[in-house]
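We begin with a single chain expressed as structure tokens, specifically the form predicted on its own.
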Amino acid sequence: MILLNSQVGNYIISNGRRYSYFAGNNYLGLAGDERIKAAVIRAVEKYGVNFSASRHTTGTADIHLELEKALAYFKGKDDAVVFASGYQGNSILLEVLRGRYSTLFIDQSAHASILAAIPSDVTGVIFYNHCDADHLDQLLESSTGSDPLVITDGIFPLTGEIAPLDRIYPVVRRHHGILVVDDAHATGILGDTGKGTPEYFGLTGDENIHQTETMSKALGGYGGFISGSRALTSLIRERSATYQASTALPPPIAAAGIASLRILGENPGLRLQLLETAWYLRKEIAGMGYRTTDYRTPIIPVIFDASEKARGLSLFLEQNGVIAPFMNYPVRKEMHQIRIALSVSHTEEQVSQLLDLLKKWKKKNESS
């Protein structure tokens, strides 16, 4: 476990040592942004640290409504609803949509929050091959008579793969289903304006596509949200036990979300710069003969056939001042890899250092 003694940025301090940090999910470098920290301090001075109640009772404040308005504007939706953690989003959405589906179809590499969100009374749970729209189509064909809900990650957090919604959604439509996209790692990153995976594929505005999202990654803060029609957000507020029973977002966290959305809107080049550098880094890693994936996202895995190799590379990098962790992550599909997460705050020198170390490790281990 990496013990942090500093804020998260392109560098961290861990156990008194400074490391180049290619981990976490601070894609746009906003987690330590001075403008956001200033907004957080102002919110603490005005509201204190916590509202100490659920949104449903006495925990809703004007700052929550301001954040929801800003999120709805960012997403181009009628409304948005925020809650304590992005992890809760899938549970909340599957809970309030319960009357509209009878069978769940889940990507076999789905995030743990998707598996945890399966309602206890749903007995029809079917896993389709990872990112395989044809296999999904076959499964839906054989499940005639059911009301399907298909759920997938937008960007898969281990591999940086983008779910092929351009192939998946036509299948979902043909079978009169609902599509839910966990867009935790795509919000602020994919699409012409950073709205996520549906925007990336030109699928915005369809009421049968829902996204669950978080402010804890590209937006640099914390808390989950769902945007959509007022009918959907009202349903969440009125019927979701998860939403109603959770303590409201602390005011400094809500203030951080508002500030990060403002920065994102004023600086669209952040996302483009990030993706350009990530693509360069991915091509260089693949060019060395490492196995990785072929997507324009800031998550770049280095995949091995044995855990010992992945652990060994991660340790070698750490010994040389770079954190890129070996991943042992709770998904159904076993992976042996280190996960390189790029931030727009990484410098050219840091990227060059990482590439030099990867080259040295590969040369040493191929010749031994």
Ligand SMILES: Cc1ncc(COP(=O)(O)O)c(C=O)c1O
Second form
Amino acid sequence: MILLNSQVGNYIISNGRRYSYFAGNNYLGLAGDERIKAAVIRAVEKYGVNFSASRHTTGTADIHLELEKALAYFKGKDDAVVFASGYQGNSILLEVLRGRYSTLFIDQSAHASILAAIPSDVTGVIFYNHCDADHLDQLLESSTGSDPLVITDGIFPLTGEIAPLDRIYPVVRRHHGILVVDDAHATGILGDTGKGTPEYFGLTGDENIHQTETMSKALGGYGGFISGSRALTSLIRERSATYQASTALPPPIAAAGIASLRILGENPGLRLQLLETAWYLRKEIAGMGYRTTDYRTPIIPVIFDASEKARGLSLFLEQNGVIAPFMNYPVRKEMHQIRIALSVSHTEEQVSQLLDLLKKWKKKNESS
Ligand SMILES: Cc1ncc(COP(=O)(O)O)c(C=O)c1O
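Output the form predicted in complex with the ligand next; the form predicted on its own has already been displayed.
Every component of the complex follows; first up is the chain already shown.
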């Protein structure tokens, strides 16, 4: 475990040592942004730290409504609902859509929050092969009569793969289903305006696609949200036990969300610059003979056939002042990988240092 004694940025301090930091999900470098910090401090002065109650029982702060308005605008939707964490989003959505599906079709490498969200009364739960639209089609074909809901990550958090919604969605619709995309890692990153994976595939504005999203990654803040029609957001506010019975997003964190959306809107070039550098880094890493994935995302895995090698590489990097952690995560436990997460705030020098170290390690461990 990495002990952090500083804020998360392109460098961190751990146990008195400064490291170049390629971990986490601070893709747009906003987690320590001075403008966001100032907005949070102002909100602490005004609202205190915590709402200390559920919005449903106790009332909503004006700043929650302001954030929801800003999110709805960003997403081009009628409305948005915010709640305490991105992890809750899948539970909330599967809870309120409950009357509209009888069988769940889940990507076999789906995030832990998707698995945790399966309602207890759903007996039809079927896993399709990872990112495999043909397999999904076969499974849907053989379960005719069920009302399907298909759920997948948008960008997969360990491998940076993008779910092929261009192939998945037509299959879903052919079987009159609903598609839910957990876009935790794609919000602010993918698509012409950063709306996520559906926008990347030109699928915005479709009523049968829902996204669950978070402000904790590219947006640099915290808290989950779902945007959509007023009918959907009302359903969440009126029917979701998860929403109604959990403490609201702390107001200072709502202020962070508002500030980061403003920065995102004013700096559309940030994500383009990030994706360009990420592509360069990925190509260089693949060019050295490492196994990685082939997507334009800021998550670059380095995959091995045995965990010792992945651990060894991560340790070597750490000893040389670079953090890119070995992944021990509750998803895809069969994978042995380190995960390099690029941020737009990384400098050319940091990227070169990382590449040099990867080259050195490869030379010393050629059999990998
Ligand atoms: C795919 C995915 N969904 C949901 C979440 C949960 O989001 P949050 O950490 O903002 O609660 C994560 C976080 O790691 C994630 O990777």
